[in-house]
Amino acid sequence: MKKFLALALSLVMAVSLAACGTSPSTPAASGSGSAGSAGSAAASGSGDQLITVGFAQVGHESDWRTASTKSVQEAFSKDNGFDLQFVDCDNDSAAQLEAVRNFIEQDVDYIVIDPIVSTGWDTVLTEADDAGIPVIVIDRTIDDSDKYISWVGSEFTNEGLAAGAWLKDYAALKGISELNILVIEGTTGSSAQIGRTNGFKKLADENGWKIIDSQSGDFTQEGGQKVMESYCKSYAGQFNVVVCQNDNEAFGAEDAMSAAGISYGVDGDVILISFDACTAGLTDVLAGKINADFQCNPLQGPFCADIVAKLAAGDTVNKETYMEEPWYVAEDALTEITYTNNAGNEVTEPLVHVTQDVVDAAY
């Protein structure tokens, strides 16, 4: 047996002792219930043993990344009793599942996977549940599997369909009739791209927009670059809406557009969607480059840490514990969105206003 139950009095201990609630860092969850704060997941005085945990990275493509790989890392420390095995597979599903088999062979304690797309992971998660070894999954989910003991993350449906109320608001207060919109999705197959792709289009479809075009950028500067630099000559003065799926494609998108002397964002022909809404992404709503930014908030390594404590220490857990995520504008002209989000519940959400506060205060 694992060495489980001899740390499992001292986690109790350390997660005792954390502070209650959530962190002003660590945004609380939402949907399933929160994870709340990590604290240190094991005491310091549990001896020379440690937590060790496997660590499979989709990789270093954008902002977001590196901010949740950052999280990840602090949360399951050696100051916090873990030893975190990393491993960034650089966008190859063939390396993530290969990273994700040496950690079974390692007979590591617990395995963490932010899966690069959604399917061909059964065969390596039963291999793992054989092996005892628990399953957390972050951020993208996992398809054709139920073989993990937790996810932490998004629901990019959502953020696709807040996005797309918005569009039709905001259109609306500006009294755009027509809207011809190019998109430049993320990495194909992953669950971000799929979930922000349907649930936009699902608001496309109903309000007769027409998208001229929908092309991968991979999530990367570089790619959403390129994408639109093939879009302003193939589609020059087609279209007023680009929505990019990652704040690193609307860079490149930025950059694609100036050189070919297209304007965008508040004021400009073409109205610039984005998501992440990392640290860089709100300064460029905050100078009116991008008009909307979508979260989706990468700080989960805390509910991490916390999933483990509890498992360590013979507790159940949520199977699924969704971030909390706000929506931020460069405008103060609508302050709420209202839509059918993919629960099918109504829901009315605030927008945020983004200040330099609200910068500041980014990850």
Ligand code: GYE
Contents of the next structure:
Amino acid sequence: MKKFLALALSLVMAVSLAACGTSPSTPAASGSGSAGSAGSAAASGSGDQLITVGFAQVGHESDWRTASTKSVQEAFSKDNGFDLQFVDCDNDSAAQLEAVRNFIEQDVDYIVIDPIVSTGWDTVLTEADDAGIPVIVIDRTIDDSDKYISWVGSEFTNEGLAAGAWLKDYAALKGISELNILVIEGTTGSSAQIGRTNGFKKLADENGWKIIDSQSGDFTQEGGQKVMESYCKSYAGQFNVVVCQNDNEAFGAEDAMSAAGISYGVDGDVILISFDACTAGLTDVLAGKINADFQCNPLQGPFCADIVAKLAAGDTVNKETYMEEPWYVAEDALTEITYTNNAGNEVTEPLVHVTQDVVDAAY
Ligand code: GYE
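Based on the form predicted on its own presented above, generate the structure block for the form predicted in complex with the ligand.
Zooming out: every chain and molecule, the one shown earlier first.
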């Protein structure tokens, strides 16, 4: 028990240090409420036992996902006192439910879920609850059940609102009065897709922009390319903005537009907006291919491990933790945006002009 507590405490300290060192991975704020202590199996386990954690990951669809997996695997290492069972659910919701049920059957100490879609969770979370296994949710949200202890992730609606607020100011700056927009959405039913879609649409509706079409590219490069190829055929000459809900879709969209002879980015005919701001995405912002990239921070592993360590030590944890996420732009003409965020507050946030140093510091 003593050894376990020492492990847990040293992990908490390591996490605090890591969080101080890299500013984008510092949680911005803790949201509503506080979850009770888990009374976990690990906390009552014997001396040198590792804490077993089952992680049902979405899949391997994007650069963001690769960074997320690495972050969780590093944080839940054996050296940090964990035995991590990692399952790549390959973007298959049924497989993800099965993975969670297998974790329950194995009687792991904790379950971590990055939910592919936001609904369909209450039954399996009730089963975990009945088995006394605390569940921590990361990244995407679960919207039809509150039977989890804690969540750490991003405010996806704010990402969409910020993208819309930037587009409004950018169009005004460039004297573009009519915006005809094509959207390539992420995986249908994921909270990332829902939030980014709704946030951006709110600004589009308020400003009278036309969203010509909005289809899913499933957060993959291949998906983004396919959707953009069909958009180029159907809407050639009719659009001047493309919004991709992640960087990998944007890479596919770039290829499709190049093949169709359509120019995009800073010197092009089409404004290209993206989300995630991974290294390759910011490289394209620096090159002027993507005009603006709204970060979603995947480095959630240390925060999640911190939550598990606190629960194992019998401490209480916050029900929600939001990641801090900057907005990146290719040109330095605009330095900030002001918009009403999802909580109803008017906020003014900086726009980070991308330089090589910014790319080098990216995930
Ligand atoms: O934006 C995308 C990934 O859930 C926030 O999933 C995540 C999204 C991310 O495939 O690249």
